[in-house]
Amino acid sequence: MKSTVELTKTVKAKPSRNGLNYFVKTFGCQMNEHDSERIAGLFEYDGMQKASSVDEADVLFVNTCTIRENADDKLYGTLGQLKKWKGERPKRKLLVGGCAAQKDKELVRQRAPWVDVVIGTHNLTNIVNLLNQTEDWGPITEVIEEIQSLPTDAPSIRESEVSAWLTIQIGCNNSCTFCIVPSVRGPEISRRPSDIVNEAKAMVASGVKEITLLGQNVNSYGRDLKINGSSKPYFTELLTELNEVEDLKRIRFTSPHPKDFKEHTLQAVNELSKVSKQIHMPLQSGSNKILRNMQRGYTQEKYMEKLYLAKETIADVSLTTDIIVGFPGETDKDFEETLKVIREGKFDAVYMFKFSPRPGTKANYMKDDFVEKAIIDSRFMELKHLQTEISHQRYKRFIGTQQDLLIEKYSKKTDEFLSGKIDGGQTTHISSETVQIGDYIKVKITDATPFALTAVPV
């Protein structure tokens, strides 16, 4: 096996990759998806073209996730399969980046020595330079602990023509005991408001109609910028500025933290015409004991105060949340407290996860309190059945109403339908005979399942 180079070295001449095909395979969250768009942009700027599949690619970038144990299992299973892929053509290049690479660079090298480049989350803009260096130096690992530059400096190739991610902040200053993000993404760093607004304008000029603001803790945006002169939260001010961007139709944001929701921000969501009336408020657990052990910074009572404030402030708000089932020490009584919040909260959707111990987190050392897998599975299914019933009731409220729908893509199941989202974020299907991708139209909702709506044009 060739030796692994740990530091960046100067390459004598850049190899030409004009005409070569690349493919980016992404695991994980919206931040990873957005990073992958930047990687695609850098590859195309370097002269490569997007392949239609992994099999047709000359260069393959695997963007990894490490938020749960099954993400790691999926990664190493994928890398094992790609050994054969790489061997089929001697000049193929395999690159691995993202959170798993940031956390476990040595393990990636050990388990998949055929990988050409291992790169972390903090220096993705150096990917083409590292790819060049493999020609002279063989396999390279470059995982740095501090970010060199905001990744938004890189060009992006978006999957959608009409909707786009817009990173406003990276990193996280919280210390949730189950979360690996602060270790792999670093502390909070906010972009300057003018840079964000200018990027939004450029996106709109290229045809984008909806932007989703991204941050690990998006509603804490701006605290590190030390901007003076406003009594409102920096995030509220940013929403107000973006609402004035001409021809932009809709603004979303994810993922916020309940403790950082301010009344000013909720009022802005209600009053600003382009901001979606959708609030994602991650709960994680309804038990005060578990919330304390998670180090979430709020109690069930404080959470419900924020939730009811959102309902009182924003007309017909669509609410979603996250739940972790089976956190160490969770008893039947603790789980019942979670179900209580789910029943009272009446969320449109709940994103459910089974607890997975992650090396590098405090929860990983709570082994004496780990909950049996069978119990976790049973609780997960109980939560799923309860929320499916609630979601169906919540979605039914739209039947017969008129909604604004942005058409984004073809349905996954058939070309006979296109799909998009209404203001509240609910996926909505409509016949492809009457509309096309990019339309922002008024529709009438005709049917609802617990997971999607059906509509016809008005």
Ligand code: SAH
The other form holds:
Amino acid sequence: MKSTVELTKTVKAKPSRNGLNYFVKTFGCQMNEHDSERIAGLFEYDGMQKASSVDEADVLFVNTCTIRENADDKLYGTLGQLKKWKGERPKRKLLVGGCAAQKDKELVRQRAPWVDVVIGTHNLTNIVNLLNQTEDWGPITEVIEEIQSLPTDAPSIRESEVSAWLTIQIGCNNSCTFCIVPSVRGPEISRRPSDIVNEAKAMVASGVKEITLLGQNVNSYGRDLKINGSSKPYFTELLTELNEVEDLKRIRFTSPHPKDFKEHTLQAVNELSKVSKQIHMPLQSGSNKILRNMQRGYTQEKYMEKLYLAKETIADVSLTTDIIVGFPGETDKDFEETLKVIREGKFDAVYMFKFSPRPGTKANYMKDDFVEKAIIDSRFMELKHLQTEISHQRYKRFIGTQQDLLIEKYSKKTDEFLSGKIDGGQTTHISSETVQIGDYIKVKITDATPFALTAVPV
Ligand code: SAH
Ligand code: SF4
Ligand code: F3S
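For comparison with the form predicted on its own, provide the form predicted together with the ligand.
Zooming out: every chain and molecule, the one shown earlier first.
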């Protein structure tokens, strides 16, 4: 880390916005969701309170994603709609941050001149200062290339009372040829283990029962830290330390990288009572040619070795993966290799994406080999059908079994049901008559779809 801005300097500057309402609209991954909790924390520290909707807000922060082209399209659509919102009350402030702002600061300004503040991913903790400045000086853009302060230094207002994100590492040192993340999130920086454990303890003291450790490549956690010359396996050690945190019920983590997954980590997942028996192992493609061109650092064979090691080491492990369909040069034969791994792997869930060329990435220059859209669409559907069937089989294995369920929120469709996750990460619905948010209870699984389970209290 280059330098850390003191929180007090960042947020105690004038003026306090007592009585104003803020809203944070988030696109993208868990990192962004967690950053949004930090932004909410900084806004509340400044005296604002959360609005119930965008319409009620005086200050709106749009936290953007740019992982695929449709994320960019969605952003400019949203900013277009917000012109009217801003026009209704000129004193309103529209702030745009996150990965797309980091990548395209000028474009955001050009396409939406009504935006007051454009802020990058590296200086999030400066947001209240920028808000102050825009009141005096008008529109402002502050996007910097190097991290100024870890967002983890800021207070945070969580969406969930019982389940919390905990950043252990930011940025990424890999160079997957399709991926824009390293260019918008910078190089890998690990937080110190003592900071992480202290944050976990503080979370538990405020009622949190489950934490999810966040990083782009969690099993390389700590490589950049000098911890008393120790050569210990840091990520495994961190899990072991967190497992000791009193009253914490469950620990999850995402995302590990298959090439860096170590046997001792798998053993720790099996042995540590609080670590959930769930592993996300992003494959991307089953074809060795494509994996090489993606610069993923493993072959299908090496991946399968780790996958089977995970299945052997961790009793009844739940596995999930990511697949990109239609990477440049992907032939029917290459795609068949992906289907083969999916058939053999028996994942609980597969997150599927259609390849999207991103500016500045190597794959963006493979234009001669781009796969036709119609072919990508049909491969995507084929994969989806295959996995839906497999997911359903996998989910059905729980019917009749007893599981530990942490109840997190009301289910999206009806107040009659609450939902949460069992240890393996499967979303589970339960009648709200007998249980409440925050309960960590034994349940019996009564039904399964390919995407969720239903349970009754035992
Ligand atoms: N660090 C994580 C991935 C973060 S991005 C990891 O390595 O697992 C989440 C997922 O988005 C990736 O796993 C990949 O499947 C998908 N993705 C990333 N860039 C993409 C692109 N250009 N087109 C399509 N999918 C992409
Ligand atoms: Fe992107 Fe690869 Fe880093 Fe994941 S590991 S964030 S896919 S570059
Ligand atoms: Fe996440 Fe999207 Fe940025 S996936 S890291 S919010 S580009």
